[in-house]
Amino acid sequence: MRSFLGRDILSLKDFGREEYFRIFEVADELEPIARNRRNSNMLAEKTLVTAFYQPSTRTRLAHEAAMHRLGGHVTGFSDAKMTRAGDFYQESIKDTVRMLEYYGDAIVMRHFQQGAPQEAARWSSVPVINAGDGWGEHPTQVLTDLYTILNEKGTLDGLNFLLIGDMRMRTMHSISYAMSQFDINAMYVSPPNMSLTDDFKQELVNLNLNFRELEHVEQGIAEADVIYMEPVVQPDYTKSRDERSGKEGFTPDNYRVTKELMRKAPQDSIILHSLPRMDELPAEVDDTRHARYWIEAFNGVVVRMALLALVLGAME
């Protein structure tokens, strides 16, 4: 297994199994800080830095909390339009890296360009942790979802996820990439303009995959130990800001998850959903036995803790 000592987090396509797992052992570890409100001394000394080109509430201040939980500290900017990479100027990522280099000891990055995170890491001589890149990948948030997933069902082998929503989501791309290295049957569930391209599903095909598409929801719930939730009403993920215009519409069907229809899943699925959610997923789902998406919350500090802890060589 590679070290993640001074690593960048871009991709969860180059992950092993090992490694998923050498991750979620080190959340546990760290778990306990996190459970008790307290912070340590363990990145003390070192800084993080926070370039957020696009809007975010989870993902942001879940890295900025692993790291005070960790006792490290934190600068950055969660507008870039208040930056020179936003405005008039609009500075290159080299040239920004270039400065935010000399700032921290690690750089986690949200941008809307697809592969951006990975210029950026071209260019850095410290770490850079993508936040999610355009239509790309979101490999801390699948990180979250799938150690939720392993502290609540005791595995990740012999699943059946269903996965429904826009599939040119960066979260489907990422945890499809890591079903790939779990004995994980997929089934997605996806508008047509939305559904796995075909050069997509020849990774999948590639990569091992078990996979398959339905058209409706109901064609899968009853064999769901997993259902993974994005929404299908959806902004443009190539913008920095996407303003809501008031023509919207509402979710299909097809591609809602209601109390009622849990009722035809198994007794013990979870659902999961990264948020911000439309009405693809009613408030009426939140008290059931099932919802598993505010824990995630938690877990995404433990998770981005232990990533931290990992690549800053606080723990190897």
Second form
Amino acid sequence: MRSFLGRDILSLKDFGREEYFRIFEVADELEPIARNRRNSNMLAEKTLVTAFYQPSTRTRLAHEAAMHRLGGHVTGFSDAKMTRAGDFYQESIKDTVRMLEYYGDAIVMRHFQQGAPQEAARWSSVPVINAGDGWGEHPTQVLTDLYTILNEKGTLDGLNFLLIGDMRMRTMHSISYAMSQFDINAMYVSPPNMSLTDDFKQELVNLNLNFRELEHVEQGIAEADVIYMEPVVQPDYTKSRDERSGKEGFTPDNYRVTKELMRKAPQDSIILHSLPRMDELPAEVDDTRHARYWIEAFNGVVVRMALLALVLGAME
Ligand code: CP
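Switching forms now, from the form predicted on its own to the form predicted together with ligand CP, please provide the structure.
Zooming out: every chain and molecule, the one shown earlier first.
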């Protein structure tokens, strides 16, 4: 297994099974620190730089919370408009990163351009963590999701996943790469204009992922051990910021998970949603035994603690 020390975390395409389990072992070890709301001093000599060119609630703050839980320091920006990259100068990723690498020991970057974290990693002497790049990937979110599933179901093998949403979404790419490392059957449900692209489907075939596409959640709900959701009413992820115009409309029933629909699901099925949500997952579902998105949010801190500890050398 490759060491995580000093490694860029850009994509799950190149992650092997044993690497997932190593991160999850470290997460289990560090979890009591977060659960007991304590801070340790494991990363007391390290600083994380956050470079967020797109809005975020969970990903940025979970990385920051993780760093604080490990006794480390945080600096950075949550809005590129307040930097030279977002003003008159439109400073390049190369020039920006060649500054940021002196301000800390790892950079976590969210960007509206697919491949921007890869570009940053080319120029950075410190590790770069991809916090979501355009429609590209969202590896740390999916590590969080798999850790949640492992804890809740006791395994990542022998499961049926019902994936609902916009299949161009970065989480859908990362989860698809991850699923190919486990014994998972995937059922994808999306509007036709948001379906898996032919190129991506070919990639999944090449990765030997067992998958099929459905038109309506009702066609897969009875088999679903894990329901993995994203909105279909959502912003354009290739923009730095996309305000809601009010003309977006509502989510069709084909892509909604309601309390009524969950009566047709296996008793022990679980629902994950990386959030934020629109009307595809009404609040009435929060009170059912299936909802796991709040524990998923807690696990988001724990998994980022594990990643930072590994990448920054506090754990082997
Ligand atoms: N799940 C997720 O990426 O949320 P944020 O956009 O709030 O970071």
